[in-house]
Partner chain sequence: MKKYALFLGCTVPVRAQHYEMSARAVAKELAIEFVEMAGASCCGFPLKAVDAETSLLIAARNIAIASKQNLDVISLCNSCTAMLSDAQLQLKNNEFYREFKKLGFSYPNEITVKHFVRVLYEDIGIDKLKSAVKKRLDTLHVIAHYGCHYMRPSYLYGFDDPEIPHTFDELVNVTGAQSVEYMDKKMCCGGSVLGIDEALAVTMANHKLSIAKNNGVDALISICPFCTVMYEDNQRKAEEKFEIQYNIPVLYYPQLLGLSFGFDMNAVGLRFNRVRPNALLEKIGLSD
Amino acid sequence: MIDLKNADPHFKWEIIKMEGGEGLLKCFGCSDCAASCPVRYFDERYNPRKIIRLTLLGMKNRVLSSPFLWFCAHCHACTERCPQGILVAEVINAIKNYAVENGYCPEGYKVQLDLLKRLGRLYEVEDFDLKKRQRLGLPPIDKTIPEVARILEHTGILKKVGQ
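Going by the form predicted alone, give the structure for the sequence I pasted, one chain, nothing else.
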(Lines of atoms letter the chains of each structure in order from A and count residues from 1; the text may use other names and numbers.)
(Lines give C-alpha, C1' and ligand atoms only; values in the text may rest on other atoms or scores of the structure.)
Protein backbone atom coordinates (compact mmCIF):
# COMPACT_ATOMS: atom_id res chain seq x y z
CA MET A 1 0.00 0.00 0.00
CA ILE A 2 1.35 3.41 -0.95
CA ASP A 3 0.48 6.32 1.32
CA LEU A 4 0.51 9.48 -0.80
CA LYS A 5 0.18 11.83 2.18
CA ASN A 6 3.94 12.32 2.19
CA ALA A 7 4.30 12.48 -1.59
CA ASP A 8 6.35 15.28 -3.11
CA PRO A 9 4.60 16.35 -6.34
CA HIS A 10 7.75 18.15 -7.51
CA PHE A 11 10.05 15.11 -7.20
CA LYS A 12 9.46 13.78 -10.73
CA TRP A 13 10.08 17.24 -12.21
CA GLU A 14 13.37 17.50 -10.31
CA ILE A 15 14.46 14.14 -11.73
CA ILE A 16 13.42 15.13 -15.27
CA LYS A 17 15.75 18.16 -15.01
CA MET A 18 18.67 15.86 -14.25
CA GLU A 19 20.82 14.55 -17.11
CA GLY A 20 19.37 11.18 -18.10
CA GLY A 21 16.02 11.77 -16.41
CA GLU A 22 14.29 13.17 -19.48
CA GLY A 23 12.43 9.97 -20.35
CA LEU A 24 10.82 9.48 -16.94
CA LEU A 25 7.31 10.54 -17.97
CA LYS A 26 7.24 8.17 -20.97
CA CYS A 27 7.08 5.10 -18.71
CA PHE A 28 3.66 3.46 -18.61
CA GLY A 29 4.71 0.59 -16.33
CA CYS A 30 4.77 -2.35 -18.74
CA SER A 31 7.48 -4.14 -16.70
CA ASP A 32 9.63 -5.10 -19.72
CA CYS A 33 12.54 -3.42 -17.92
CA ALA A 34 12.06 -5.59 -14.85
CA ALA A 35 11.59 -8.75 -16.91
CA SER A 36 14.94 -8.30 -18.65
CA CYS A 37 16.93 -7.16 -15.61
CA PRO A 38 19.68 -9.60 -14.59
CA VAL A 39 19.91 -8.01 -11.14
CA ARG A 40 16.21 -8.68 -10.59
CA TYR A 41 16.83 -12.28 -11.59
CA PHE A 42 19.14 -12.65 -8.57
CA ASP A 43 17.29 -10.36 -6.17
CA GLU A 44 13.54 -9.88 -6.53
CA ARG A 45 13.67 -6.75 -4.37
CA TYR A 46 15.29 -4.75 -7.18
CA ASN A 47 12.69 -3.57 -9.66
CA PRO A 48 13.41 -0.67 -12.04
CA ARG A 49 9.72 -0.33 -12.90
CA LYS A 50 8.85 0.06 -9.23
CA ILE A 51 11.58 2.67 -8.72
CA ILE A 52 10.28 4.66 -11.69
CA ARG A 53 6.65 4.28 -10.54
CA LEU A 54 7.45 5.48 -7.01
CA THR A 55 9.36 8.41 -8.50
CA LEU A 56 6.37 9.36 -10.65
CA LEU A 57 4.12 9.17 -7.57
CA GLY A 58 6.42 11.54 -5.69
CA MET A 59 7.61 9.06 -3.05
CA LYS A 60 10.89 10.94 -2.71
CA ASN A 61 12.07 9.68 0.68
CA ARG A 62 11.11 6.10 -0.07
CA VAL A 63 13.01 6.10 -3.38
CA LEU A 64 16.09 7.98 -2.23
CA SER A 65 16.55 6.03 1.00
CA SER A 66 16.05 2.62 -0.63
CA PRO A 67 19.21 0.50 -0.76
CA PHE A 68 17.79 -1.20 -3.87
CA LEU A 69 18.17 1.99 -5.90
CA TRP A 70 21.90 1.30 -6.00
CA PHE A 71 21.65 -2.26 -7.35
CA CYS A 72 21.48 -1.32 -11.05
CA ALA A 73 24.40 -2.89 -12.94
CA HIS A 74 23.98 -0.59 -15.99
CA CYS A 75 23.84 -3.53 -18.38
CA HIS A 76 21.16 -1.64 -20.38
CA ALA A 77 19.03 -4.77 -20.96
CA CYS A 78 16.10 -2.70 -19.69
CA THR A 79 16.75 0.00 -22.27
CA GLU A 80 17.03 -2.51 -25.10
CA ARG A 81 13.62 -4.02 -24.30
CA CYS A 82 11.68 -0.87 -23.46
CA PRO A 83 8.83 -0.43 -26.00
CA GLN A 84 8.73 3.30 -25.26
CA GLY A 85 12.44 3.77 -25.99
CA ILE A 86 13.15 4.98 -22.47
CA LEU A 87 16.79 4.92 -21.45
CA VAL A 88 15.84 3.17 -18.20
CA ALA A 89 19.40 2.76 -16.89
CA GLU A 90 19.97 6.47 -17.47
CA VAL A 91 16.77 7.37 -15.61
CA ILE A 92 17.92 5.21 -12.66
CA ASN A 93 21.31 6.91 -12.85
CA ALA A 94 19.64 10.34 -12.78
CA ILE A 95 17.74 9.32 -9.65
CA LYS A 96 20.99 8.13 -8.04
CA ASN A 97 22.73 11.40 -8.95
CA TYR A 98 19.84 13.33 -7.42
CA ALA A 99 20.09 11.14 -4.31
CA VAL A 100 23.79 11.93 -3.87
CA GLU A 101 23.20 15.64 -4.42
CA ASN A 102 20.65 15.50 -1.61
CA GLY A 103 22.85 13.62 0.86
CA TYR A 104 21.66 10.05 0.24
CA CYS A 105 24.57 7.72 -0.37
CA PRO A 106 25.11 4.09 0.63
CA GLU A 107 27.79 3.47 3.24
CA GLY A 108 29.82 1.34 0.82
CA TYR A 109 30.18 4.27 -1.59
CA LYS A 110 31.28 6.51 1.26
CA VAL A 111 33.99 3.99 2.15
CA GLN A 112 35.12 3.93 -1.48
CA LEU A 113 35.23 7.74 -1.60
CA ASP A 114 37.29 7.77 1.58
CA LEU A 115 39.80 5.34 0.03
CA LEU A 116 39.97 7.43 -3.12
CA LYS A 117 40.53 10.56 -1.05
CA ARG A 118 43.30 9.01 1.06
CA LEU A 119 45.01 6.74 -1.46
CA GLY A 120 43.86 7.86 -4.89
CA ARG A 121 42.71 4.29 -5.57
CA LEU A 122 40.35 1.70 -4.11
CA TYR A 123 43.06 -0.49 -2.61
CA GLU A 124 46.29 0.19 -0.80
CA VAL A 125 49.54 -0.57 -2.62
CA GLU A 126 51.83 -2.32 -0.17
CA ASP A 127 55.61 -2.66 -0.28
CA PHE A 128 55.07 -6.31 -1.23
CA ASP A 129 53.19 -5.19 -4.35
CA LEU A 130 55.89 -2.69 -5.28
CA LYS A 131 58.64 -5.32 -4.93
CA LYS A 132 56.64 -7.80 -6.97
CA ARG A 133 56.17 -5.21 -9.70
CA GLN A 134 59.90 -4.55 -9.70
CA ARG A 135 60.70 -8.30 -9.99
CA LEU A 136 58.32 -8.57 -12.94
CA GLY A 137 60.01 -5.64 -14.67
CA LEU A 138 57.00 -3.35 -14.34
CA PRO A 139 57.49 0.38 -13.82
CA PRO A 140 57.27 1.67 -10.24
CA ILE A 141 54.05 3.31 -9.09
CA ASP A 142 53.32 5.72 -6.26
CA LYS A 143 51.60 4.40 -3.14
CA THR A 144 49.15 7.31 -3.29
CA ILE A 145 47.79 9.54 -6.02
CA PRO A 146 47.12 12.95 -4.41
CA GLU A 147 45.62 14.36 -7.63
CA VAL A 148 42.55 12.16 -7.12
CA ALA A 149 41.82 13.84 -3.78
CA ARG A 150 42.11 17.25 -5.45
CA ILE A 151 39.65 16.15 -8.15
CA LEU A 152 37.20 14.92 -5.50
CA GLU A 153 37.54 18.19 -3.58
CA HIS A 154 37.02 20.20 -6.77
CA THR A 155 33.85 18.31 -7.72
CA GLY A 156 32.37 18.81 -4.25
CA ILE A 157 31.27 15.17 -4.00
CA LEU A 158 32.90 14.75 -0.58
CA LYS A 159 30.77 17.52 0.92
CA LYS A 160 27.61 16.13 -0.66
CA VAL A 161 28.06 12.73 0.99
CA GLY A 162 29.20 14.19 4.32
CA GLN A 163 32.94 13.53 4.26
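Target state, the form predicted together with the partner chain; input state, the form predicted alone:
Just this one chain is shown here; partners and other molecules are left out.
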Protein backbone atom coordinates (compact mmCIF):
# COMPACT_ATOMS: atom_id res chain seq x y z
CA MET A 1 0.00 0.00 0.00
CA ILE A 2 1.08 3.51 -0.66
CA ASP A 3 1.04 5.24 2.67
CA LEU A 4 0.75 8.96 2.05
CA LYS A 5 1.84 9.60 5.60
CA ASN A 6 5.34 8.97 4.27
CA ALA A 7 4.84 11.30 1.33
CA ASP A 8 6.89 14.40 0.81
CA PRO A 9 4.73 17.00 -0.97
CA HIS A 10 7.83 18.92 -2.04
CA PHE A 11 9.36 16.00 -3.87
CA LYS A 12 7.72 16.68 -7.23
CA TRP A 13 8.66 20.34 -7.06
CA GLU A 14 12.26 19.37 -6.32
CA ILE A 15 12.32 17.14 -9.40
CA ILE A 16 10.85 19.87 -11.60
CA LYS A 17 13.75 22.11 -10.64
CA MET A 18 16.24 19.51 -11.87
CA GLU A 19 17.64 19.67 -15.39
CA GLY A 20 15.18 17.73 -17.57
CA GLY A 21 12.52 17.37 -14.90
CA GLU A 22 10.31 20.17 -16.17
CA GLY A 23 7.48 18.19 -17.74
CA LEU A 24 6.70 15.97 -14.76
CA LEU A 25 3.38 17.52 -13.75
CA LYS A 26 1.87 17.09 -17.17
CA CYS A 27 1.61 13.32 -16.73
CA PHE A 28 -1.98 12.04 -16.87
CA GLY A 29 -1.06 8.43 -16.46
CA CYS A 30 -2.00 7.03 -19.88
CA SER A 31 0.84 4.49 -19.69
CA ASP A 32 1.98 4.96 -23.26
CA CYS A 33 5.52 5.20 -21.84
CA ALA A 34 5.26 1.89 -20.07
CA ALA A 35 3.73 0.23 -23.11
CA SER A 36 6.54 1.59 -25.30
CA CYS A 37 9.38 0.76 -22.94
CA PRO A 38 11.78 -1.94 -24.15
CA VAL A 39 13.12 -2.55 -20.67
CA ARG A 40 9.66 -3.05 -19.24
CA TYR A 41 8.96 -5.41 -22.12
CA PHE A 42 11.46 -7.81 -20.61
CA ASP A 43 11.27 -6.93 -16.95
CA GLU A 44 8.00 -5.70 -15.50
CA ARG A 45 9.72 -4.54 -12.34
CA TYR A 46 10.71 -1.45 -14.25
CA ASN A 47 7.78 0.81 -15.10
CA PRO A 48 8.36 4.48 -15.96
CA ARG A 49 4.71 5.34 -15.34
CA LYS A 50 4.95 3.94 -11.86
CA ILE A 51 8.11 5.89 -11.06
CA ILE A 52 6.49 9.10 -12.27
CA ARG A 53 3.28 8.29 -10.41
CA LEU A 54 5.10 7.63 -7.14
CA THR A 55 7.06 10.83 -7.65
CA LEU A 56 3.86 12.81 -8.13
CA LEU A 57 2.48 11.24 -4.97
CA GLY A 58 5.60 12.34 -3.12
CA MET A 59 6.93 8.87 -2.26
CA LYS A 60 10.45 10.18 -2.16
CA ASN A 61 12.28 7.46 -0.25
CA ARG A 62 10.60 4.69 -2.13
CA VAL A 63 11.49 6.19 -5.50
CA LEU A 64 15.04 7.15 -4.65
CA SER A 65 15.94 3.85 -3.03
CA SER A 66 14.36 1.74 -5.76
CA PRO A 67 17.01 -0.27 -7.63
CA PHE A 68 14.71 -0.29 -10.66
CA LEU A 69 15.04 3.46 -11.14
CA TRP A 70 18.40 2.73 -12.72
CA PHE A 71 16.94 0.33 -15.25
CA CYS A 72 15.96 3.12 -17.63
CA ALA A 73 18.07 2.66 -20.76
CA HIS A 74 17.47 6.26 -21.77
CA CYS A 75 16.36 5.04 -25.19
CA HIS A 76 13.68 7.72 -25.55
CA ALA A 77 11.03 5.34 -26.93
CA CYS A 78 8.70 6.82 -24.29
CA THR A 79 9.67 10.42 -25.07
CA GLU A 80 8.64 9.99 -28.68
CA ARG A 81 5.18 8.81 -27.78
CA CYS A 82 4.21 10.72 -24.68
CA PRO A 83 0.97 12.46 -25.65
CA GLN A 84 1.65 15.20 -23.16
CA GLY A 85 4.99 16.02 -24.69
CA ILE A 86 6.86 15.04 -21.54
CA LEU A 87 10.49 14.18 -22.19
CA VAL A 88 9.95 11.05 -20.13
CA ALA A 89 13.52 9.75 -20.33
CA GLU A 90 14.77 13.16 -19.23
CA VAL A 91 12.36 13.19 -16.31
CA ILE A 92 13.56 9.77 -15.21
CA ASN A 93 17.11 11.02 -15.61
CA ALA A 94 16.29 14.05 -13.46
CA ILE A 95 15.06 11.69 -10.76
CA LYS A 96 18.30 9.71 -11.06
CA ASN A 97 20.32 12.91 -10.70
CA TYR A 98 18.27 13.79 -7.66
CA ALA A 99 18.87 10.35 -6.22
CA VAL A 100 22.63 10.84 -6.68
CA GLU A 101 22.42 14.16 -4.87
CA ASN A 102 20.73 12.35 -2.04
CA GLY A 103 23.36 9.67 -1.73
CA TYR A 104 21.94 6.93 -3.92
CA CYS A 105 24.65 6.61 -6.56
CA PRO A 106 25.09 3.06 -7.90
CA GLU A 107 28.61 1.74 -7.59
CA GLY A 108 29.02 1.33 -11.35
CA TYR A 109 28.61 5.04 -11.88
CA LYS A 110 31.13 5.79 -9.16
CA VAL A 111 33.66 3.64 -10.99
CA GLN A 112 32.97 5.50 -14.23
CA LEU A 113 33.25 8.82 -12.46
CA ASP A 114 36.60 7.81 -11.07
CA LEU A 115 37.83 6.75 -14.51
CA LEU A 116 36.74 10.04 -16.01
CA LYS A 117 38.43 11.95 -13.23
CA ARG A 118 41.71 10.12 -13.76
CA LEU A 119 41.67 9.65 -17.51
CA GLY A 120 38.96 11.79 -19.03
CA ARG A 121 37.73 8.66 -20.77
CA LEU A 122 36.11 5.36 -19.88
CA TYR A 123 38.96 3.07 -20.91
CA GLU A 124 42.57 3.27 -20.07
CA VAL A 125 44.67 3.79 -23.19
CA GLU A 126 47.69 1.52 -22.76
CA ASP A 127 50.86 1.69 -24.77
CA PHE A 128 49.68 -1.53 -26.31
CA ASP A 129 46.60 0.23 -27.67
CA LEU A 130 48.65 3.06 -29.07
CA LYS A 131 50.97 0.62 -30.78
CA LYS A 132 48.06 -1.30 -32.19
CA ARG A 133 46.57 1.91 -33.56
CA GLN A 134 49.87 2.80 -35.11
CA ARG A 135 50.11 -0.60 -36.71
CA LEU A 136 46.63 -0.24 -38.12
CA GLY A 137 47.48 3.17 -39.54
CA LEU A 138 45.28 5.05 -37.11
CA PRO A 139 46.38 8.42 -35.70
CA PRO A 140 47.52 8.61 -32.06
CA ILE A 141 45.10 9.67 -29.32
CA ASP A 142 45.52 11.40 -25.97
CA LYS A 143 46.07 9.01 -23.09
CA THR A 144 44.47 11.31 -20.59
CA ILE A 145 42.39 14.47 -20.78
CA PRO A 146 42.84 16.29 -17.46
CA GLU A 147 40.35 19.01 -18.46
CA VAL A 148 37.54 16.61 -17.57
CA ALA A 149 38.67 16.49 -13.97
CA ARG A 150 38.48 20.28 -13.92
CA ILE A 151 34.85 20.15 -15.03
CA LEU A 152 34.08 17.56 -12.38
CA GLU A 153 35.65 19.82 -9.76
CA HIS A 154 33.72 22.80 -11.06
CA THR A 155 30.28 21.21 -10.84
CA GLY A 156 31.03 19.64 -7.49
CA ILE A 157 29.80 16.23 -8.59
CA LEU A 158 32.75 14.48 -6.99
CA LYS A 159 31.77 15.84 -3.61
CA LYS A 160 28.15 14.85 -4.18
CA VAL A 161 29.07 11.21 -4.55
CA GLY A 162 31.68 11.41 -1.83
CA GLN A 163 34.85 11.17 -3.89
